[in-house]
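Listed next as structure tokens is one chain, alone, in the form predicted on its own.
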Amino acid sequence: MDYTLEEFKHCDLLSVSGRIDSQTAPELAEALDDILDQGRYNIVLDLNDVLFISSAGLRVLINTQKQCKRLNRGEVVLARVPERIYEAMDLAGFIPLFEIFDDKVHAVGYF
């Protein structure tokens, strides 16, 4: 798994690629925690290049969403979610918990 971070005025854009599994989920959690530690709670996750996400990866997404939404500080939104990843999230019941956008521009503009 690889990721790149872009900081904008109102949010951070984290573009993730590769596999998010039990090996790489802690790395993703650390990257997201670094953003939260800076007091930035509006996060866009671009999942366009994600090939696979395991339950460990889904757990990182939901835990980060909980931290962002606590005390109405912000939220995590998803951009360009591949069909297979969307299906996995739908199966887990996570779709209602996230705003999902078809492109990064609209996702960043959400904030």
Second form
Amino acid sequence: MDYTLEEFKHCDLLSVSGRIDSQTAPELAEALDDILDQGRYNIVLDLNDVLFISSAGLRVLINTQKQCKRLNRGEVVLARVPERIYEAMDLAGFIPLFEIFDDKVHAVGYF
Amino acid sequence: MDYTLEEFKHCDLLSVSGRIDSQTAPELAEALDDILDQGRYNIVLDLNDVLFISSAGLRVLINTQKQCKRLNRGEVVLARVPERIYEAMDLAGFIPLFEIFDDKVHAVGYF
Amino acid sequence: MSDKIKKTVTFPATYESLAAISKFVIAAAEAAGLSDKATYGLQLAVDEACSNIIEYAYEDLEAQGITCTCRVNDRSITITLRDEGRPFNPKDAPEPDLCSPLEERQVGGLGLYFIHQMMDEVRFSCESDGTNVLTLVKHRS
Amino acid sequence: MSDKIKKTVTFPATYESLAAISKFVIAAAEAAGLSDKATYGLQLAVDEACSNIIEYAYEDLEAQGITCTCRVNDRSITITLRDEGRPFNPKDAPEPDLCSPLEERQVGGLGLYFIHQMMDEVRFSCESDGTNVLTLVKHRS
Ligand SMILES: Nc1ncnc2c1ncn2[C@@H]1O[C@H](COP(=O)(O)OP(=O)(O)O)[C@@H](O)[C@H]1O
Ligand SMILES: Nc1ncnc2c1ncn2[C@@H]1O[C@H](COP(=O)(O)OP(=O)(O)O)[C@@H](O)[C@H]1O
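Structure of the form predicted together with its partner chain, given the form predicted on its own:
Time for the whole complex; same chain goes first.
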């Protein structure tokens, strides 16, 4: 797994690539925690280049969403979710928990 | 000339295509005035699909920038300026007057 | 029905192996001509099963191996995972929480849920020598 | 030096013609093998000159035509624009404002500035029958 972070005025864009499994999910959690630690709670997660997410990765997404939405201080939204990953999230009942955008522009513009 | 408008939380994205000349510049001016009339002064102008801009088009850009920046209420920024158009704007001394972004995401994220 | 392809590899039972295990599964699925969607499902089921073996079956035991066998024939693709850890029958899966609002949502149980959703057959046995055998079968449609 | 290509078209002197005039210029520039950059410059100069003829030369006169001739030879591409409006020598160009801060910036004069920047030669003559002839030449490098 790799990621790049871009900081915008009203949100942070974290673009992730590769596999998010039990091995790499803790690295993603750390990257997200670093953003939260800066008091920034509006996050766009660009999943376009993610090849695989297991339940360990989904756990990170939901924990981050819980922290961001606490006290109404922000929100995690998803951009460019690959079809297979969307299907797994749908099975897991995740779709109602995240705003999902087809492209990064609309995701960043949401904040 | 054609355009599409997308309204985001902190800015409006106007994507223009075709020719901006003495014939079409008034249509662009009208589209921009419509945005300003709604009290919205943060505008991303996506020029990616613009084939040509004459001085009549440049006049519209600068007039809109003047109105937006008045009272510090906002700003016009440009996204994806084609090379030829960038060169003409450079010749005209326009580069210092506009923030220019390579992509729409960074332009929208600027606001 | 005789297998057209049969391959076995033993991986160290650590999270570092998960990417290699996925690769092994994807290669078998592609050789079998499975669709993208079925391949992803197989990959997800095996990843969840192996993660559980590493996390729970071998928990505090000295980690050993996961032996992964892929068998492909005209009717199905079968993945067998063998470990020497604590036995666990995935029939004893807890119900996952798929509907609660965000604040109350628990993500435990999704792994086994994915395994059952993605596979057509899930069988567990513990052999007399203490080897656990998890058999995952995907029918070819 | 004899011309390899020479084409003339008369367009109605209205802004609606600008796109067609550009097309005509681009076709000539492409036939001459000009670079993208030179083609754009030629297009810009001709568009500005024609806009001025429509706006100023024909201002309150009944709009007539703009006759546009493209000549291409090995050394240069030459565009001639003829109109029957008020004569104007583009040598009398005002200095454009290229540096003032935004609030004070005036955009008048950019049209003629572009014409002079983009072309290697700019000549104006008013013929005895009242026809204005603007000649724009771009050398081929
Ligand atoms: N191989 C295993 N050995 C022992 N216990 C297991 C094994 N696999 C799963 N479990 C138990 O089943 C529960 C549900 O597993 P799973 O669906 O993968 O979700 P999670 O690991 O997120 O809790 C685990 O919490 C664990 O208690
Ligand atoms: N063909 C013309 N006939 C008469 N006056 C012209 C003509 N072309 C240009 N001018 C004069 O020169 C000025 C500068 O022209 P130009 O550089 O195109 O800028 P703009 O049209 O924006 O003022 C015009 O304002 C006009 O007064």
